[in-house]
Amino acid sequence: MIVELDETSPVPPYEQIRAQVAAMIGSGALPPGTRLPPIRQLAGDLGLAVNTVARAYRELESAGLVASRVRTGTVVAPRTSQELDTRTAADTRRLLTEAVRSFTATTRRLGIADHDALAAIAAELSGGEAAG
């Protein structure tokens, strides 16, 4: 699982983590049962306080996206077909927006030009490879 923080963003670090993980879960990049990094490990990797990552995980758990268990850690929660069927258009739009924000933050951090980023999206949607 790759989470990247944009230190120049006005969005608090815990929210950046929450949004990126939620987007990965929503897109299927993190399928049910996937174990998330331990809070202390992710905090150390990102150079954050443990409580910052813990808050992100708590919010993900409150949203029903992850489950925390003693000894097994935090895992992506299973999604029932009923839950998937009841996803609203607003939920879908929110997940899309979170994924786009995460992608945009990554492209900015890497110094990728907007037209190259858009070409990569178009290529991925069409199943091809991005020119670049």
Second form
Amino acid sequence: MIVELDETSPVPPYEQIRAQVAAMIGSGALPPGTRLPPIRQLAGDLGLAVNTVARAYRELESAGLVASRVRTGTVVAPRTSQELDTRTAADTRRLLTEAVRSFTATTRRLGIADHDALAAIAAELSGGEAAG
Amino acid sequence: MLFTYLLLAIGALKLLTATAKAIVGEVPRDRVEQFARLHSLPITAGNGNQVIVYRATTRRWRTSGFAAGIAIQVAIRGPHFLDAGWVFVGWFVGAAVAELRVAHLDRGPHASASLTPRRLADYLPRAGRFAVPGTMGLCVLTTGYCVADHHAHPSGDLTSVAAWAALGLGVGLVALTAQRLVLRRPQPMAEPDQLAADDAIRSRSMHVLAAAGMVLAGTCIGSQLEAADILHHDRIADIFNTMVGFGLPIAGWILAYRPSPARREGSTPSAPPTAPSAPEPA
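With the form predicted alone done, generate the form predicted together with the partner chain in the same format.
Below is the whole assembly, all chains and molecules, this chain first.
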């Protein structure tokens, strides 16, 4: 399971980490009880400040996705089936919004007109090749 | 007299030559092969340089520490009172410093990292993990024994006993701290062969630090017993000292050169400690 940072993205690094870990938890790739790496380890591996990763973990904790324990560190929190349903849907909506924001930021940066961007998305969704 | 000085000069020259060779010379091929064998690591075009750079860095610093251990002693006490223990201390300090200097994998244009936590247990067997703390514990117990037995050996110097205990514990702490730094050294995602080499390098560092820390802290135990004037008066202490004096270096050598396959970097994070827990009541 890998976390990847896009340094060119307008999305702040802590949010990129949070979104990716949340998506993994939502999809079940990170099952409840799974240990996440210590903050210092992840920060060192990604070349980020400790506070950046700590913020991502805090956000995940406040969303009830992970729990921090003194002995075991940060682990994926257990969830009820009802929570699982609602949280998966919420995660999906949030991920969609993030993807759209990221896409929009990229098209703006590249100077692509809105109708061209929409055409590219339509082409991708209809199964054709995305417009270059 | 002249002959003695001639021998000392030749020895010093040889030491300087060997140190210079270790600092700036090439890493011999057999050293790389030995490393690969110890960690069952296939050397590839991608990770060969990684291993060579690691061997060169550690050799440079360990040799420098070793030479400094000799040079400092010669400067302070003269060439006739060379203590192997202090030479080993120099080597150990060099080994610990080397771990700070070992370069980590390049992060590349896109930083990425595994969500798998790195643990000491991934790189060291159980015996290795307890080697340094266990020896530190023995150091404390020996201090207690020396203090308790002081009435039977009043000529013993308890201040020296305490100083040796502090040194033993200090060495242990340096070893444990260096191990922690090795564990925290960044490991961004890279090609599998590079990750395998990185894990092998960590494992090697852990083994060497654990073994050296244990032997060095163990040396302090013998010195404690000697300072307390217990040796040669107490049979149990003599047996204990012999066991520590011979046993720990042998155990250290076995630990340092024990074949240890590189940790396989999984693509999945560590499994939950137990089966996923039942849903909690809201």
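Basically, rigid core = biggest C-alpha set you can superpose within 1.5 Å across the two forms. Numbering follows the first chain given and starts at 1. All of these numbers come straight from a predicted model, not from anything done at the bench.
Asks: After core superposition, I'd like to know whether V11 moves between the two forms (criterion: C-alpha shift of 2 angstroms or more).
Replies: Shift at V11: below 2 Å after core fit.
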